[in-house]
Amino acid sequence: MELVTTVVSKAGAKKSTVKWKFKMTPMRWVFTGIAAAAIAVILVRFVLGLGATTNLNDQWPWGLWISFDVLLGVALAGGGYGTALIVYVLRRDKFYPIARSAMLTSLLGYIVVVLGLLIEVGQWFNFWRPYVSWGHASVLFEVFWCISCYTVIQILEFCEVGTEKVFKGAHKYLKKAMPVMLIIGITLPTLHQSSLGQLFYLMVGKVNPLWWTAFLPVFFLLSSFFVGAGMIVIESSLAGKALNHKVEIPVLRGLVKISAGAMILYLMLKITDMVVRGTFANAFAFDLPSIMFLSELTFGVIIPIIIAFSSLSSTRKGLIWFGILTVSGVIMNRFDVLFTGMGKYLNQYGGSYVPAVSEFIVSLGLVSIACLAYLFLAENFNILGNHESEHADDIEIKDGKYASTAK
């Protein structure tokens, strides 16, 4: 599918012309139904209510829609930050081929956070009270407004994209911006990331004592960190496939490395803190608790640390390996702190709770629209390097990163 689109001067004259593609493929098709059947689901819960489409109860407030779209989905989103900081902050120029994309897989993810926020929301309708009321001693209230915040800010981020593009009068203006939006960018983060581990901490004596610790925020953005490397690898992979495009090993193996580093970092941390608060011997219980969580430390953090130092990470299938258990150790973690860690808690007071299939249905329903606005991004704007650009002639390739030589 093709669409034409062309500017015309008030002359008369033609100007440009700007061409919109977007081909459908039977998965497209497919993540098409379940964002049509997701959509059904969100007006049904707005105009009934949770309770007409979800299993939530008094005892289990938060759910699959919490855990996954907003706590996993803000922690899968930290690409982008990470991958400014790499490229735009330490100047590690060689990472510049996956910027881009790392920002614009993130900003797709916080727009999911964000309507996850709305769907799940009680009275979803008065989202807008904590932009006039001021909750500054609540922990979700900081989380909010950074989140929000932060989502502007990717908003303009890519504008500075799309305007190579379309409204391209407006794209000097947002070039000169961009220093400020990129610090402002990098910041917000680290706050919202280490706030969402604050808000377990508060819950003494609820959380499970193999994830409730005063590092909790630290936990919480250093793997918001370390799983950028592995969200990037798995995009690229998936990019390689549906836009026939793909990120050179020594660029990804290098920030793979600069992920173990964090992870490295993480683990020391999170052995020392078990040993110091005398909760080291509640990992060999072999429980499910305990079961859990060496396994979200075994196959989340010490099997990828290994990959990313050996001559696997030198290869396209040890890499995409890094990435799937790196980011299936971090959705381990979240759902872990969430159920296993708050089960035995929550279930002393007579309640169970079970997702209902419009719970899914929703939250598989975000992820397809966050992948369609994908494909449909990366095939009209320049995201992956390989597009030609509306500014071909303006722009040349040097040490791998595209520099303007307009005037």
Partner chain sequence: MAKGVLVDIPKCIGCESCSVACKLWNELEWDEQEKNKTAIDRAKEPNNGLWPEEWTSINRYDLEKDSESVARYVKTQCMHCEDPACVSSCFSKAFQKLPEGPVIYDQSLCVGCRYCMMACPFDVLRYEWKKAIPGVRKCQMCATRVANNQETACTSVCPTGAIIFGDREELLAEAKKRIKENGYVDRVFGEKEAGGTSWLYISDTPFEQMRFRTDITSKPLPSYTEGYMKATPFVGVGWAAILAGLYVYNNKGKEPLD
Given for the second form:
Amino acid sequence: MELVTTVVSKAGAKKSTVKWKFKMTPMRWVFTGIAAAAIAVILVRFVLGLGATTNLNDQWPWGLWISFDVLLGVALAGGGYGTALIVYVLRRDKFYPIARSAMLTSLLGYIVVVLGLLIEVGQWFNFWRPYVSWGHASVLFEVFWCISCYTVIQILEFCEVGTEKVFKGAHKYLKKAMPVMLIIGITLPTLHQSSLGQLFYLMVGKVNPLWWTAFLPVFFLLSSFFVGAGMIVIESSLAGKALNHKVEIPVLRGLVKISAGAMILYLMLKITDMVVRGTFANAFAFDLPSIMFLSELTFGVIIPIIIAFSSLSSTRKGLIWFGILTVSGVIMNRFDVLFTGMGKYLNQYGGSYVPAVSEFIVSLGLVSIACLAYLFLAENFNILGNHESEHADDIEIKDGKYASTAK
Amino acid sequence: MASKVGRVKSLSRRSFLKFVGGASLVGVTLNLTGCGKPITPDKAIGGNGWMPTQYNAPGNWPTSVRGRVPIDPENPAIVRDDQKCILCGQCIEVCEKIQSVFGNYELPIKKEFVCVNCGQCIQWCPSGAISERDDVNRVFKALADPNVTVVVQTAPATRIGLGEEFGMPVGTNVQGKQVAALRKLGFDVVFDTNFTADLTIMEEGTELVKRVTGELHHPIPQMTSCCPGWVKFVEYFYPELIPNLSSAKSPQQMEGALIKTYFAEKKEVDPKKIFSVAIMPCTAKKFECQRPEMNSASKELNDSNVSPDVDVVLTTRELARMIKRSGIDFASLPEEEYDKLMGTGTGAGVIFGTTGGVMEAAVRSAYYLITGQQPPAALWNLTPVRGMQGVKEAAVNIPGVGDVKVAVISGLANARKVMDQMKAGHAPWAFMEIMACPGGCEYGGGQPRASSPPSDEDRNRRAASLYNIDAKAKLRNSHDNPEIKQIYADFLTAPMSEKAEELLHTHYVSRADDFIPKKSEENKLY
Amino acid sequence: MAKGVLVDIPKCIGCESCSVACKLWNELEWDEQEKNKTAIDRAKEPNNGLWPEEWTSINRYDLEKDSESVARYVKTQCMHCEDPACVSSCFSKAFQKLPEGPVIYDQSLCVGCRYCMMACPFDVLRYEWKKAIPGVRKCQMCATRVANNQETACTSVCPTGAIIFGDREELLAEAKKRIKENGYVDRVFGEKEAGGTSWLYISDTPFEQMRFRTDITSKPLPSYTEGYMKATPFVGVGWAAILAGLYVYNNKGKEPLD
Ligand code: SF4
Ligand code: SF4
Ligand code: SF4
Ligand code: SF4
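Output the form predicted together with the partner chain next; the form predicted on its own has already been displayed.
First the chain shown before, then all remaining chains and molecules of the complex.
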């Protein structure tokens, strides 16, 4: 698929032509299919309402969309701020090769979150209300401001990349503003990642004590930080396949180790928290919440720590396992807080919630859209092809046009 | 990116402040200019509807009328459509003030709503929210079943009510058309409850004579038991007066029991295949037919497959609905006659439908039972017990016994006053007729809802129509009814014989445990 | 003075005048399905009888008392917390606690995130799932009536005085008096629950048998996140400053990254 845009920069004068390309592979067709289905469901949702497209009810006003799209989407996208912190603020330059792609994932993640939110809230056309009608006592108020501002910042950050190709005139201004954007772009997500956890602190007595703690914000923040590395590992291996681009192992390994450091802190805090609140008995009661809690910690934290600090992390396989476990651990954690954590309370008088097929379609569809967008951007902008990236042996530039976009 | 560190720094701070400050400023301005104004009550959802004026009083002022009566969703007689209720409070007025049921118990309620099923609230509800429990479909179903013999009886008062449903003047007598309509609807046999009204007089009269002569060790005064609302009222509030209630069943239940025994035997119909319907001016009859005692036929025949003596009670209004639904042109129907065997009633039977009627009929036959002679013409127009007064008294001179004092009461609040007097020892009467509904059955809870609120004018017109039927009747004494003579000769042998006791008499249960009795005389609950 | 309502559970006879009054005053639609439910049905359903168009519900519980089986009717609706979680949870200020007592909701400000529904400690908020443009629904404590010095619609029609409207303080005293006089359960539900509520309940049968959340905290829920929200701006600014500092320090003399 190829698209040629012609930009007329001065009246009738110079014409500059930009080429956009997008190669359709079977996988991409699948993504497109899911995305199309999701868009259909979304249309139905806007016409007929949430009741027609979801299984949400008055016991379960929050369901798959909110937990998947928001809690999880934000957490996974959170890798962006972590990388920005490490690379730009702390100047660990060795991680620079992954910076741009991590931040792109993050941007796409946030856009998905914002889109997901617009679909998920009842009066989407009122999304701007909190800007003028300040419910400043609400944790959600902070989340809202941070997410929306951060998304804008991220778009601006990406424009810095984008203007390398189009609207080149704006590039130098954006470049100048980068440091500020970076700092705000790290501050905001740290604030709202923790706030996402704090959201649940208001539900006093409703969430299982295994998850309901004053440390919620810290846990959410830390896990969003360490999941970033896992996400980058997975992403780079996927992108490596799709786009013939692989990141060097030492770079990833270093990242994984930083991430594992955060995990150790997280684990220690979890244990301290259990000691302080005396929830050990709950954790080892081996009922559903306890099993979920333990496996979330074992598979999502402890094993990844072991991988990171053993020789396993020097192999691509080990790294990928680290990524998969960490990411699933955090996914599990976010679902646990809502579903396992609140299930007993919300179902006590016979309530129930199982996400509808249409809900899954929309969630998957949003991810598909993000993947397609990522692939498109990665093929057309300088995201992966930085000088230090390793060129895979099997690199094959079929028509040569691909190369022209790489630096 | 700027190469000088200082430049970066200053740019950073300025832009940061600019960005955050700018956004906040916009928010604050909008906030101040109105977009973020605190909500005022009128912005809140709801709150713009209406309420009956009596409730729009300043906070905590008592309003004169409040709320409505509670109705159990399982109530066999009455139902309410909340959607139509306008909270006018009329039902509570009639229930509390006229029937003295609501509020005559202490709170908390135990389990049941105290309700005598009289249905007067239906007559008072201006919006038609309260109505009888609709059993029309059960009857239609039975009619459609070719294996079932559907036998119907019509109460004395329905014949002077039904016409109103078809636009006829209040009190029009449509006895013949009613029979024709029932036949057209497919009822196999049409009987008249007037017949068992006469039978009731025989049984109840005999019982009264036995009480007076001391043959039966039951207290005097004897109180009528043909009104199921009244019976339930006694069971609730005056269980100690249950022995004063006549043990005779109501005409409806006598007819029902006889349909499944006497009629079945005579006409050789399988009692299990008889569906017995009663058309009544009354909602409490729906409750009565469901009382567990009311399955004498099943007991008598020793067959548990025989359904209750009366399977379904329909109110006059429900019958009208059936006629309308079936597209029958009521006004042009011919006059038809009741079926024989249990379809003949006397003038004494028909005046059961109004307050004082049972008493008048009873006096006529008591005279005969005691003296063996036909009553004098004066007893065919016993004016002291006629009319719409709540409590009427009369003394009837019967040779050999002297002056017999009787009382006639309608409306349960009136009854309550008299019962309280009786408990206090003031009971000079031998016989008392009590009807739950003011004016008696002719204005019962199942009668057509007049276009005007319940009034004595309408009650008098309906009563006049009944007295008119009586005046014109060939036979005016219950004991003269040839079918009564026949049934005693063929089936029951004599009043209060063993068989008569089994089929035509019943017993009562105290319901005093269903609620906490009122501690003080104060009538209000709050 | 802040108003309130006292619900004297044993005095309720289940006439449901109150719920009809609520419908009339708030112009709530009638729904065939809800209309056909009985007080027993409603007590058992997960929604507790409350639906978008049913802001209040009379629920019947069949209980044992002194080895006698009794029925109790409980009126349910928003409790109108003194310091409501719904108000604090709403990021667009669509909820508000009025000084007179009512907690009101303005749909025109609502974004529809439903955080309030998750936060409400009494689970009384309902959402119009069936509508394309849905709002949150709950009892508004007849704010327009209360603002005009009239009592709430429901209390004005109650024939037995099971629900009475008045100054919260006075009602609280009255409640305690009734508890003593009638030998009720020694607890005014709503005095301290979730930091106190405008609606107060007293009962002669145990609250926990009638679906009351008796294990609820007595701290106002917003106090759980108040400190966090207050600290946030300072943490944010401080954190940004640290980052800026680090940035400047770490980038000193280095080639800026692309
Ligand atoms: S009389 Fe009818 S409309 Fe009036 S309160 Fe009673 S049920 Fe409602
Ligand atoms: S009960 Fe729930 S909805 Fe009502 S004020 Fe309290 S938190 Fe808000
Ligand atoms: S206070 Fe008003 S809105 Fe609330 S339940 Fe009563 S009538 Fe309904
Ligand atoms: S109006 Fe009063 S007595 Fe009737 S159901 Fe409501 S609270 Fe109970």
